[in-house]
Structure formats: structure tokens, C-alpha cells
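Take a look at this one chain, the form predicted on its own, written out in C-alpha cells.
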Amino acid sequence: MAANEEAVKYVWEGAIPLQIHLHKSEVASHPAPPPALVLAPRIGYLPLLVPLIKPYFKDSLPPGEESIWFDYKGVPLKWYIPTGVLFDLLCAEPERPWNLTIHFRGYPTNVLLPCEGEDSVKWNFVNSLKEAAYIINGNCKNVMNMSQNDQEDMWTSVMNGDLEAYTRLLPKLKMGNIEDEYSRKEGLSSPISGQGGTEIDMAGQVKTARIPVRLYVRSVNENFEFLEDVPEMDTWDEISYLNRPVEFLREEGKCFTLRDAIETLLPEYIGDRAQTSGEEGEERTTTDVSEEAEGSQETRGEIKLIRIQGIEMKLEIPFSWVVNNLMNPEFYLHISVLVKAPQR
């Protein structure tokens, strides 16, 4: 198997344990079960456990209309956010098994979109697949297009983890292209490689790729050193959430790196708005650049973690890898980032 296909497999094959436990005002039995354990696959959905965890409560719960949600730490989770994206971005310090708990009434509307279960996720699924190909292609007709037999078994594919059935349907998607740098230079290759939209002209020339990305920015106040320091969160306030495409220029002899698309995302911590300099001519010492550049890392705030896939990211990585081994499956590449906030 070569190395890129090797990536994709563990982004496919990845998985979460996780300990579920019923929320202590919902237990009418006695005694209150013990936590269901499930391994949950990363690039799946948290409502899609249910079926799984639902008869293992089901003796514990008191009589009433049921609204399934989960929590961590007395923050609601998100269902439409991939499992493995909402590990990486609660979890700075990886928990091993998550624990989450699980709740059947009071789904709390003011925070959470309502669910209907796997409908509800399907719909979502589809939706970015959608807004996916009109980043990538400028329509997304060819989603439109696919039979319902082709939708059901991609989704079907996502579901069960299943690379190879989703791989069989990408061709019907016509994604694009994105020649993968590193994997041109080691004669690699990755089963969704050519997915991303980059265009080559008559003279070879790569024009500009438009890559679906959704950023999610955690940022913390107080300072840390170590990750097991970073403070629980309180609220969905304390994360910024981008949904925008990155788009770049392949240059001959020029490696678009995993820094470049974050500078295009945040340029205020990263490139050339994120630094400060003295005016024009004005002669500097080595002390008063020292003192400005830790000056500036006070005003502007640090990036102090980027996670892909569970991955710390090095941030000169070619980009082209990232997209083309990272993604998910609705071509989306979800990039969690947790910033030291500026200090105003």
C-alpha cells in the first residue's frame, strides 16, 4: 500500500473510545448504570450513535417525549460538527475515553440546531457536499446529478466507514485536481488524490485551487505552557468558526505550505499584519527588535496548536498533502486552531 493511501486509510479507520454516561436527573433506576463504552469513527456524527446507545439506557429512563443530546463538561455538543473535529477542538490535552454525557429531554434550543436523528445528519452531509463542489467547481450540478441510489450509497459509505464503496463514487463528483507537491517528488499516489479543484492550462501552468475549508479558533485568555493547562471550556462563545475556501497560486519552484493557508485565514497571527516594524529608515537596535517582537506576541496573540485529523500540524507541510490525505469526506478539510488571545 503506498504511503498516501496509507494516510487515507487511518483518517477513515480512525475512531474515539468514548464513555458515555446518563445524565444523573434523567436515572430512574437503581442503581444508576454504569457508562456505555463506544468506539466512535472520527469522521462520523455523534447522533449516529444512538442506536447504538439508546438500548443500553432505555431500562434506566423515566417515562416521556425524548430529545437525545450529549455534553461535555455542561457544554452541549454540537451534532453537526464531525466527532473527531469536536474531539480536537474541547480536547487540547487528549481524554482517553472521552467522557460525554447523554441526555434524552431538555435539548437546549437556544444553543443546538434542532436533530431529527440521522436524517437530520444526512441532510447536513449532503448540504456541505453541496456548498463543497460550488467552492471547488462554481456549480454543484454534478451532486445534483448523482442518482438516489448513488447518494444513498455514498452516505451509506460514510456511515460504515467504507473507503472503498466512497471511492468507487468519487469519479461521478468530478472534484477537480490537485497535484499533491510531496507526492510528486516521492511518486505517490492517494485514492482521492485529484479532488480539490486546481486547473491546468494548455502550457502546464496551475491556476488558482479553491479549497473548502472550515476553521474553528478556540481562543483562550490565560496563559499556559502545557496543554493539560489549557482551561475547560465554558461556552460556544469562546470559539470563532470561519467557513471560507482558501485559494492559492501553484509557482514554479514555490511550495504552498500549510502556513500559507492559515496566513490567508488568520492573517492577524500569522504574515506580514501579524508584525510590526518602525517607521521608514529608522535605525533599530537588536534590543528594540527584541523588545518589539516580544511586544508583539503580547498585542497580536500566538497560535499555539493546529489539529487535523488528531494530527499537530507542522505548518510546512505542502498544503496539496493535507487537502489531499486530511479531507473529509464532504470535501471539507476542518482545521482546528487554539490561539493565546491578544492582550488589548
Given for the second form:
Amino acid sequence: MAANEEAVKYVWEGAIPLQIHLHKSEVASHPAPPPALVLAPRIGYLPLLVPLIKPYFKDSLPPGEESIWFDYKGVPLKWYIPTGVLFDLLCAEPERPWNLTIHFRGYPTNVLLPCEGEDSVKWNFVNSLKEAAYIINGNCKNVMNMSQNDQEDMWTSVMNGDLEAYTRLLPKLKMGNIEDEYSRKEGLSSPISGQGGTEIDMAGQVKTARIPVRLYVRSVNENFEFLEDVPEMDTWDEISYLNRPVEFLREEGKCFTLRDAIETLLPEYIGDRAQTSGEEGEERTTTDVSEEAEGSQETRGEIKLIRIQGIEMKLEIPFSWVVNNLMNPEFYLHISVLVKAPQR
Amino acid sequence: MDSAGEVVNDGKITLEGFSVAARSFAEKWKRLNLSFPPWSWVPLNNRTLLKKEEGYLSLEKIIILSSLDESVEEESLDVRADWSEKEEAVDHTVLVQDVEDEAHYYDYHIVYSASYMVPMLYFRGYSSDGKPLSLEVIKRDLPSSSVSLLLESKWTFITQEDHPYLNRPWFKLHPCGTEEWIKLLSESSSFTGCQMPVELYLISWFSVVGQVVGLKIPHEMLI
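Same protein, the form predicted together with its partner chain this time rather than the form predicted on its own?
The complete assembly is shown below, putting the previous chain first.
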């Protein structure tokens, strides 16, 4: 129990220092206001920071109606993605403080979903929670059956980063268990109680469990040795998003690792079907290799980095430990992956 | 787990099953629904995710000429050619000089949801200059019966979300309990053992969902 509690506490306390600049086209005062410095919870969302940021800039804004959005180096930020995930994904080499630009005008409705502040973020949170519940339990009854007050309290605990309040409310959520040999052996159990997530089918066989995962893959064309050499991202189109449950296989004597989980989602990069450079690659791309100078297998795709909650993950870690300790409050595990794309 | 051979009794469908059902749906539509262009299968083989058997169905640039007469009861998919005579029903703030100004274009995508194991309908509307239509405008293009359904019941609802693959805001239709009414459809039909063949899954699904957005399928497709 102790190890789990500590890990979860670290996750909830994780924060990114932000330096927020008002977009220069919106500066209506002289001199221009200095940037706002804000500590953003990793498990939180950018729109929730607006009440903290706005006072810095309100005297500098031109008159007119506001619709607030953020960008990083010109790329509009999706407000429904947890702040920590945005940081892990967009900053290959972590930038501290993280320099973001805030806009109060000119909302890019063609690329960003509308956001009405806290209500939109809450709606997104509850929906994600329902989807996660559906994946784990096979239905979202547990969320629907929560009283309105409990749902509100749960959202408030997330907004405030109040892990104690959240933990107290968890039993009311009755989310299924994500267990495995690791936690059972060590005598640890996840803070979640309630019915097990594993179902026994009619033949008495244990079915696979499904784990909610959101995978963000950033693909880079050039090879690089150091993270600071990763080129800047121009648009979100460089990111592939996969919202797909991982089917957790339980086999006797075998541990289902993070590698196994990633293999189910990105088989072309890892595992037997991978087209990786090195001895393991069985399938070889035979397409045009006219640019091959050195004779090394530069045509393969390769996973360069996997980050969860800002941690660079070792693939041998048992997946159930990763899920139980590093998931977000809506029960989703967000995984950022940096890959070098296969060359064509 | 479930094979792609049949729809499991619980009304859901696997990823493999969806691919099979999609092709069957597109093929029958092309043959039997001649008042519409055919659906295309868009494979998901972008650079990083190379699963060749995955994809979604796409039907694009469907023109709906919006009705200016709000008392229309039937499907409002036609333009009122004699609208100039119905001035009392026309919104006088809309000055339409040219029929083309009122043409609304719609794209529809049928995308598989791995979380819920059912299909979802994504759609968007835009005018001839490419400008996206708001939900308010879109609702006016929908058959009036489905608008009341949307407003009054909790059975089906439209939300605005990022398209799972195209990275832009689209509208999504996610009927509650899809698997329940698919189950009902299976049970009420004459399939052996209440097991709907996977090839008919999307056709059955669309026979219900399509109506919400005014897309009807001919009865022959259900056979």
C-alpha cells in the first residue's frame, strides 16, 4: 500500500512551471505587461489556470469579447489534454519554465474545439471518466449511479489537486480493479475498491482486461542523437492520436510489461512485427532506398522515447504497475511517444 | 475472444468485424442506393500507424439545399423552388439572391470506436465557400422529426469533438445504448440463434442512425 500511495502522491503533486506571454497583437498598454509565472498541475488543464493568469493582463487587453486560447511556438494547444501530457509531448527537451502564449481574441475555431472555461473542461473530464468506466467495467453505470453531489465533489477534488478528497470519493465510484501478480505478490493493492474488472466468461476462462489508454505519437523525420536537436513542431498534424484500450493479457508465469502494451498499439515499431533497425527486425522495407549513403538501415521506424507523467519509461516495468500508479484521475493512462518515422 | 464471423449477442462489434461490415455496407449502398454517391473506405495507413486493415467510411460533399419554409413536415432535403411566394414563412433577414447561396455541403464519416466497440457517425457541414456551419444551422437542415428527437430525448445526442484521425472539430452522433438496440434488431429478425451476420451490422446500424441526419437507406439493403 505504501509504495502505491507515494507514487500516486507524486503524480498528483507533479507540476510544470509556465511562463505565459500575452500575444503581442493583443497588447494595448505601454509598456507591455511582463509574462505571468504560474505553476500548472500536470493532471490539470490549461483553461483552469485562466483565473490565475487573467489578472496579470486585464489592464493590457484591448476592449472586446474574450475567447481564450494558448499556443506553444505558434501551435494552438488542445485544451482538453492534461497539461503534463502537452508538455511531455511538445517539449522533447523539457523547457523550464515552459513558455506559452495566451490569446484573448481570434479563437481558431477551425482547429480548436470551443471552450467555455471550467464547464467545458468538467464535461470533458466526466465524459472521459465514463469512457474509461465503459472500457474497464463494460458499462458506465458506476459513473451514472454516482450522485450529482459526489460527481461535483470528485471534479472539485481534481480541480484543486486534492488527492485526499479524491481518494475518499473513489469507493463511491466503484470502478473495477486493475490487478495482477505484481500487486498481489507484494501485498499491495490499488486504492480502488469495488468489483473486479476481470470477467469470467461462460466457459470459466478469465477474459482479458481492457485498460483505457490514450497514446500520442509524435513522428520526426530526421534522426537525432540529443533531444535538443528534435525539430520544432509546426502543426498538430505531426501527432497521431490513438484512443484505444490495451487488452491486458494474463499468462501464467509471464509478466505483461509496458513493452507488451505498446506492442499492441504500435506493432510496427516494437515486437516481432516491428520494422526496427537491428537483429530483431524480420520484415525489411525494400522500398526505394535511393538516399542510403551509409548502408545502415535508415528506412526503419524507431521508438526514441516514451514518457508517462514526465517519466522516461523503461519498457520492462509491469504494465499494471504503470497503470495503477501513473494514470490520470479520469482513469486514463496517457502515453507520449517520440518516434523516428520510417523513411520512404 | 470474438471472431469476426458473427456479431456477438451483446450488440457490439470488433475492429475486424467493423472492417468486414463496412465493406459490405459500402458495396450494397453502391448497388442499391443510387440517389447518393458511394461511400469510400479510407484506410488508416499514415506514417506512424500502419495497421492496414483499419479504416473508416467516408461520404462527402452531399448537398442539402436548406429549406426556408419552417413548416415543412417531410424530409427537408429539397429546395422550395417557389419560395418567393411563401414570404410570410420566410425569415426576412435572409436575402437570398441565388439558390447556390443556400447550398449546404455535408461530409459523413463512419468511424469505429474501440472504447465502446460500436460505430460512431461523425459529420460536418459547410457552405459553398468552405465556411463551417454551426450546429444551429445544421439542425435546420435535419428532418424536423429528428430535431425534436434530439431536443427532447436523451436517446441520441450530438457533441462536438476532434475527429479521431483528422485533427479538426467535427460533430459526433453517439446514440446511447447502440449495442442494446442492435441486440433488439438481432432478436426481432429471423436470424438463426439471434446472431446477426457481421455483414449486416452496419446496414442495420445505419438504418436507424442515418435517419437522424436525414440519410435513408432503401429497404433492399436490409435483406
